[in-house]
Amino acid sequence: MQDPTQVTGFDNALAALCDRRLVQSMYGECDILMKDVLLTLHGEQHARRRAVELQLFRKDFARYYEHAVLPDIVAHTLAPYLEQGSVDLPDFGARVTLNLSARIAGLDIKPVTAATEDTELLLSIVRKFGEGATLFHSTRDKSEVRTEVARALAVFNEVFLQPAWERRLALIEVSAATENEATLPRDILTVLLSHQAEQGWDDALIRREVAFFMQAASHSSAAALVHAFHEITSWCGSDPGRRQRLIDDPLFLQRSVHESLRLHPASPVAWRVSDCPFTFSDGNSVAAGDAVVVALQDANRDPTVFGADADHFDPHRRLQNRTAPYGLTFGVGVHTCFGRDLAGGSLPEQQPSEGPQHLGTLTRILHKLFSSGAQPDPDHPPERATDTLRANWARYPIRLGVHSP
């Protein structure tokens, strides 16, 4: 077997992922739940699905939920755990965005908070659609993953998507009567039921749609959290001085943010599938059919343009050429994460010269843990996931209500 061509390079990167004759290919090892999705997809059918799911994500999408939904969200997630004066920070992280990626999936659950039996087993599926998804760098026995993969499916699909496919099928039936879209939920499920005849989707694909949402929104913003927190605070150390900036100033911890994004992209690499013979710039040639790795985090470290100190975090970095301060990480072209908006906000020079600023869900959690004296638990340090060739968190204990002098 030829190995696979190397891309590496900030901008023989960017041209990659921009190149439509390379084909998505990382994701085909969980095919019960990655199937058909819109990230597998590729040409017509990938332009079709993206266009039916754009309506939804409009532009006033990210601020509704940023505004409207997160702070409920986050506030009733982070209580119990204030009371404690501690947490562990990748499950905190899983039960706030589990919290709001059911709601953009379409789930009609209570807040996450409590340590029921429903929030149990959701928490479980979707960490379990998580393992599927990210199913090519697991380092456990593929098909045993895929089984349960498979059993999480099926629970997923009786105890939470049908009561809710029910309602919103019963809704979308009153909105045509009365011709009034206005009262319809603003998730992907009823967005997908509206236009499953038309589009010819059977049920099934729509589960592992919705399935791959509620991961998608989920497990890599849960990460990106950690290594978030992770960097800003070392970063820190023990100057009370830079720890109050980022409370005073959020849109430096937004900059922050952006800047563990570029360093932690969700996937190192990106893995593509030539779909006809052709040469890149840089004179490598492909025959069709070859794989090609795309190296984002290698090009988002790269020095020609994020500066001799790529490998550093520094939330002061300045770049040029309208570069994004996250880099790749969110993918361009037209596999561009949808949920980019929502977690990361709109860029400084974006951001609406009056009315609330758009920071983006991750800057808005971390905010409201550092004002709330989150800090690294001296006691107890962190561990990194072993279940995973990706650099994750598996734990990492934090203290709330540890406030500077």
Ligand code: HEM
The other form holds:
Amino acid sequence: MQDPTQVTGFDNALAALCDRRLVQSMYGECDILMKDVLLTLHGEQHARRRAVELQLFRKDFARYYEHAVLPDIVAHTLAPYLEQGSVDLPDFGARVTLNLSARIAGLDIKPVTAATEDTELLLSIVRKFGEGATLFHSTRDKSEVRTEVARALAVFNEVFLQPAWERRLALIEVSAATENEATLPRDILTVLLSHQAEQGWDDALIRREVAFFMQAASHSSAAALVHAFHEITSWCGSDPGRRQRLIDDPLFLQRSVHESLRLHPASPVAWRVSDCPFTFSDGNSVAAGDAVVVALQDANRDPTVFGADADHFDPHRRLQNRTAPYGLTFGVGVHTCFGRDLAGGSLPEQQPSEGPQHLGTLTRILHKLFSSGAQPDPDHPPERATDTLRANWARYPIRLGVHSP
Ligand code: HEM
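Which structure goes with the form predicted in complex with the ligand, now that we have seen the form predicted alone?
After this comes the whole thing, all chains and molecules, with the earlier chain placed first.
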């Protein structure tokens, strides 16, 4: 196979992600989960699906989930660990984001106070979906992973999706009869079922789309949470003033989270395939069908955009132009992440002039952790994941201490 064309540098990567001649190609290894879901669609089909799903994400979606849904989930999930005085951060992040993504996807699971059987089962299923969606970077036997994903999808459907599906069909009927949409749950399953007939979607497609949303809304956020905690606590060192500032100045904490997001995009690269021959602005040419690798992590560390020390974590970094502080971590162009504002919040200049700030779920969760005295456990150093080529953390034991007022 011919080597893929590499797109490096921030400007080239940005242009490539916005180029409609380049088609998504990193998720073709796990069709059982990813076939024809939003992320893998292209052109007209993608635009149509995105327009329908946008109904969930417009207006106050991110603020609603940040202010009305997240706080309870974090409080419930954290409570037993606060008593215990310790927690494994990747596991904690997975539990918080699991509950949040279940609400976004449209499952009716109860908020978790402890490790219920349902939660453990759903957690294992969504972890398997995460493995399936990132199969491209897996170091495991891929056909084995595919079999496990198929099994997980079947259990997901029977235990979690079908009851939620039936409940929503009934609610949609009532809402149509009363012409009152306000009573409908704000989740993707409701949106999909409301448009199923008109769009001609079969049930299997809706199953995959909801499963994809479960993993899209949890996997990247959970990984980003641990990266941010690591970067921020390493930067704090033993300086109590720095730690205190993170608690007293939430916008500064958000800035620190954005800096970590810049350094650690969920995937270091985005793969595309060209659908026609063309020449990039840097002079590289591709034929139809050629593979193209957009080097996201490299772009996010481009010294011409982020400064000579772009490889380093610096929460005080100031950018000269209008580049987002998290770089290309949420993508740009037609596949821009639907969860960007939810996970990352509004940028400082877009914060509301009155009412609560919109900081994003990552900053809110970290703020709660730091206010609860969270710090790395010196007796149990963190460990990297070995089942993926992505530089994620598998275990990150932390201690919890002083409670916030
Ligand atoms: C730190 C957290 C997150 C990161 C770093 C992240 C990153 C990304 C990136 C890079 C893409 C584009 C992929 C590409 O162009 O190939 C994407 C797409 C997407 N993300 Fe996220 N994401 C995060 C959280 C979320 C959340 C919370 C949701 C749920 C609402 C979500 C839902 C989606 C969806 C539905 C797409 C597909 C969009 C499309 O193809 O049109 N993401 N995400």
